[in-house]
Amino acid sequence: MKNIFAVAGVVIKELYRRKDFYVLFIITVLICLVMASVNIFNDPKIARYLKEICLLLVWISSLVIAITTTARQIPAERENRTLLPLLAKPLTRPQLIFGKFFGCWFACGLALLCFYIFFGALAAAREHQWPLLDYFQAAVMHWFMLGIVVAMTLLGSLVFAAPSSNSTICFVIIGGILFVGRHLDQVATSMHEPLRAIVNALYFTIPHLEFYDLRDLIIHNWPLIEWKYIVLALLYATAYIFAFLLGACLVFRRKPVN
């Protein structure tokens, strides 16, 4: 674990030395502040529209940070010729994979913390309330969803040649899961065999990232979700994270490092 967290610490420092997070955070802040200054027809429910826009920007920014940061980890080590020195130390390939994962995941968690603190302050300025437990549930679910994304992208970085192609493919896959994946079971009902079985198998195989989208809970001030369902969703995410990391370890085990 000491080696894993040493690699993770380097990844976290690398993220905050780069300007990706700062640019996305400043853009999100500026757009949200402009929207917060607008009072459309004195509508008292304008805070809901503001929260919806702000949370959408937080989701987009967090996905961009997670995918772009993870996609360049292994290729950058190979390009900079630091991969062989890393593995020449008492550091195994699985330890490097887990270190890169935890570094990217913890870095995404720190970025999410900044985003949700800003969002909570902005929403409190409009609604004069701060439902901390609602924000906590949404942030934790969001963070574990990013864990799946980071693990998937890390596996992709070992399969695809360039970080750009890996990032593009991951964006397409994750967008498809979020917007289309939830409807695959309904689409399968109108198909004939064996296509129906294939689509149903795909529906039950893909990680359903929409489970972790609790934006409506915050936007409409709905009551908290029961904690047992939150725990089940986190266990579901953990299973997919370890499945992707296991696949990454198996691919990296057979992959030349030079």
Given for the second form:
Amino acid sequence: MKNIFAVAGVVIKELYRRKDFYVLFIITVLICLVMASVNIFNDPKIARYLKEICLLLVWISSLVIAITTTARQIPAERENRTLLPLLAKPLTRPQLIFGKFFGCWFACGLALLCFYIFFGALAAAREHQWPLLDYFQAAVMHWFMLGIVVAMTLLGSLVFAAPSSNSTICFVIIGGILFVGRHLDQVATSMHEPLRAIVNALYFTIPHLEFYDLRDLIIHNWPLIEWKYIVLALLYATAYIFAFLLGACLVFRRKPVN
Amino acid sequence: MTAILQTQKLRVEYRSREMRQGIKVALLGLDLEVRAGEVFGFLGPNGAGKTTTMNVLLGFVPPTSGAASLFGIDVRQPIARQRIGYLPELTYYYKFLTAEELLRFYAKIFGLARGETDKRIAELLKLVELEHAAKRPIKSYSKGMQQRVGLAQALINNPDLLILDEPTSGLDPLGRMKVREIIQRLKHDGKTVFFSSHELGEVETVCDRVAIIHQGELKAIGGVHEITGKHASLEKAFLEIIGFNSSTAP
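Next, give the form predicted in complex with the partner chain, keeping in mind that what was shown is the form predicted on its own.
Entire complex below, previous chain first.
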């Protein structure tokens, strides 16, 4: 485990020493503060729109951070040749993969924490309440969703040579899952065999990232979701994370690194 | 003396894109033995198979056939790398880290204790003359400084065997002299050094034994004086061994 955490530590250092996170955070803060400073149409429920926009920005920023940070990890190690001295040490390839995963995931968690603290402060300023448990549920679910995204992108970085192509493909897949994934079973019913079976298989194979989108819960101040469902969703995410990491380890196992 | 690096009938083949997926043989039954405490020069023209041999020894590339071992342990076992240090050619270390952080990271992988790590980092930064730049990010380092930080990372675990891939490549004369001094100091401390180089004058100065490889085949192995033989220098012997005829050269 010490090797995994040593690799993860370097990834976390990289995230907070690069400008990407700060740029996204500042843009989110600026947009939200500008939105918060105006009260369009004197709508008393304007805080809901503000929360919606802020959470949408947090979601977009977190996905950008997760995908771009993860996509460059292994390709940058190859390009700069740092993979060579690293693997010349008693570090196994699966340890490197898991280290990169935990580093990216924890780094995303730290970024998410900053975003949610800002969001909480902004929402509290307008609504004068602080539903901590709601925020906790939303943030944990969001973080586990990012875990799936990070593991998927890491696998992609071993399959596709260029980080840009991997990032684009991951953005398209994740966007597709978030927007279309939940409707695939309904789409399948209007199809004929064998297409129906293929679309149905796709519906049950893809990780349903939309399960982790609890934005409406905090926008509309809905009651908390029962914890047993949250635990089930986290287990579902863990299963996908391990499946993607196993795939990454298998791809990387025999890959020449020179 | 015991052999701490050994290859037996090592053969490496790979599919070459240039040859339309044809098979290219990088190593052709290489038998090599490096004994404890010696400085061993691994020579050959570009594309001879020097880096491929190192890649196999470090577990980066699996051999097609044959065997390779370090300290008697199969190179495919990660534990075989516990007592070695490796300096690759032209590496650009994590530019967002400082030299101290980089060395601390590698020390963690070797499982060094905190106190031992601090002591080792101080010693190594002094050895490679980077004490003044220890807290500066690596991105601000010159090429020579990066190579020196590379040498420091290769020595972090106080290795018994040091594998250096063209350690003086791209360095100015002062940098080369410094690397040479470090190799000689390691030899004095009883360490084994296995290194590839194109600087034959340097090899002549520091090596006990050399091996010359050409087109994946071992052409000669022995003491520097033994290889040089009747020739005026190692360079002349090297050219003759690889079949270069100076009279027909342009």
